[in-house]
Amino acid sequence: MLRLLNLELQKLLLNRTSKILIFISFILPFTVLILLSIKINFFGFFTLELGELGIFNFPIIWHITTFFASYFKFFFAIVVVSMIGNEYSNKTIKQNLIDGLSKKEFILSKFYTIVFFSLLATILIAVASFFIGLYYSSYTEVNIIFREVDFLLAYFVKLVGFFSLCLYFGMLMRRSAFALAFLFVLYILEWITFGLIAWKSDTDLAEKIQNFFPLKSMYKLIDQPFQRVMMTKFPDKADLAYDYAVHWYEIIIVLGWTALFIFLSYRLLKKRDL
């Protein structure tokens, strides 16, 4: 495993636009996040300090950092396709299965890529998290601080599996702009497919089915954090109440699909002529 994620992260810290992307992808989030937890004086007009807010309370920090992080995912995405689409135009692919690369891990060492920089923008994402909540929080027990910690899990989960459906579809398009594409097309589909089934049936079964969707599921991982936040500043508004916990099905829907994106990538790579 150490061997095939070596080579890869060889490949990456030697292409100058990939070391900028994943720096971009898992430091920008750290250091916004950090600049969102001071006060920030706006000429004189007003003093923003989103720590007054109680956003940084625990254990409700671990939900919205991790949805806020998320979205930055989008920058490694370009990594993940690109660095199938090297591989094809500069005809690496080929001179690593010469040189005695199998087929099987060429893909594992792209996965092994994927979890390496997922774990790592995790941990970023957790260490800021804590030291953050620590400074603005007003509860420091210990099992109200780590009361959370599932969203990290989420979080995690979700990097992974969304990094697996780029990766797939880098293999499938074998170029970068058409598979970031496809991220758009598929997005479109899944929304046009829950319009069908709600006009066919009911709103309630479309977003069933919908929460099984590639997309929708990993997004399902991690609910929108703003009704909770409005929550705490209403309690007596019961229709504000609503379930953002994270739920072990959510996973395995998300792992399920990770896995097949993988056997997916391995199947179309086993079949293609190279």
Given for the second form:
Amino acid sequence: MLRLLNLELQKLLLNRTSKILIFISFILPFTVLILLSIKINFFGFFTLELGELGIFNFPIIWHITTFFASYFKFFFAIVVVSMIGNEYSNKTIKQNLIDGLSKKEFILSKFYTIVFFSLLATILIAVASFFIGLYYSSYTEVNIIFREVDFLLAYFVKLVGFFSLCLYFGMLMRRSAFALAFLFVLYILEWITFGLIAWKSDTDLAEKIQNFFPLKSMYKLIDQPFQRVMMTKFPDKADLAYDYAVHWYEIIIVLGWTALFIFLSYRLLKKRDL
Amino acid sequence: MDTILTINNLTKKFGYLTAVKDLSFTINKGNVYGILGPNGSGKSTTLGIVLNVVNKTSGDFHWFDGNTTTHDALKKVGAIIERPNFYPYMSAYQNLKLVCKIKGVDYSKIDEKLEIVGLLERKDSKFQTYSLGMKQRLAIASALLNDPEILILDEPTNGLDPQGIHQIRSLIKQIASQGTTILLASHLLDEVEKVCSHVVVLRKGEKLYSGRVDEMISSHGYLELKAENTDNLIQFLEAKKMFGKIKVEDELITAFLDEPMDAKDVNKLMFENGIVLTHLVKRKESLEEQFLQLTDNN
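Structure of the form predicted in complex with its partner chain, given the form predicted on its own:
And the full complex, kicking off with our chain again.
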């Protein structure tokens, strides 16, 4: 396993474009987070301190940071798609197989890399949130700090799932640009299907079905935190209440998609003549 | 003799097109094999199948004694197919390091093999800065990294300038002289003739011949003759049954031998029969002529 990971890391880290993209996808959310957490004085007119809003309190901070950090996954998604696209355009995929890498090992080396970087991203976010939380949070009891760390698990599963989808589209289209376009098409398709079901029956059913779709199920893992922030500000408004927790079945759905995408990528490579 | 590769009734169809049709042959250790055939005759497809990048339609093949999986066998094989394929942004050394990781070979081999192909000084230059000849030599170095039992080369001199072609050919001969089995696919007849001891001739995916290069056609060669009196010579040749077909082009007469015969004996025979030759050359058909003869007959 280490051999396969090592193999892929060499391919990625020696390539300047992917090195920059990896750097951006890890350092940028980190920087944004730290910038937000410091007190910003706008030329003496007013001071913006997000910490005052209570969003850096435990346990809500886990929810907030993982939700916003997951938007930066698109940078690494480009890396994933291009690591397949490059193998095809340089024909190195063929040479790798001739040199003695099996098709299974080829897919696994990509998958391990995805898991490796997702894990790294999760650890970075966990550490950053932990320290910012310690600094700002009004509550620092251990059981409150670690009450909602399951958002971290959700974040990790979300990244692995999304990158596996990118891997499959990369294998399917063989060209980075087409794969990214296809991702967008899938997004639109999911909403069209949602619209059709909502039109033919009702919105509740449509939403239930949509929660099983690949992109929506990944998004659903970490619900938007805005409403929750409002809830903490106005605790008496009952109509704001919603279910934001991470549920085991949401994780299962995404893990199911992940397994399916990796399997489909392998089957595609196995059946294809290079 | 140790078998390296056995192919039995291998068939590959791309839709309605049959690229390889019921192909069988065996490759033994220590020989230099050529796969010869015009473009589109199924050479690369056959190599692709045994190298696990193209899926076969039917038939089977096995490496070595048949107890090794293709995946393990490929670690004992060195192969380059069509174009040299490397990561353009990596240096020669880094590219070979990657191959070492795949094959499970020690990094110390890299410098050794780069030395053989004469690229040691350029080992830290990026692959994209290499000329085609250098790329091709790097590919050979890469294929040699694991000290393979068999080296498979698909059109290694394609697109090279004469100097590059010469470099690659002498490299192949050098490798062959050290006892490595070589399988060379080419559409260039003289390449196969110069380098190979055995040949498999393909046409439209079908095997026309497989065996030693010099036994491809059981022929005793032919004579090119000129004499003062051409008519006498022709009459004489037609009368004797050791001469087969006779061709006349201007003054030059070509007579094909039906029995083995030396140039010396021919000269003596002619002189004894009162014919004085002004020109006498005994030739063997080149592989090209044999190849054309072979493909014409079918």
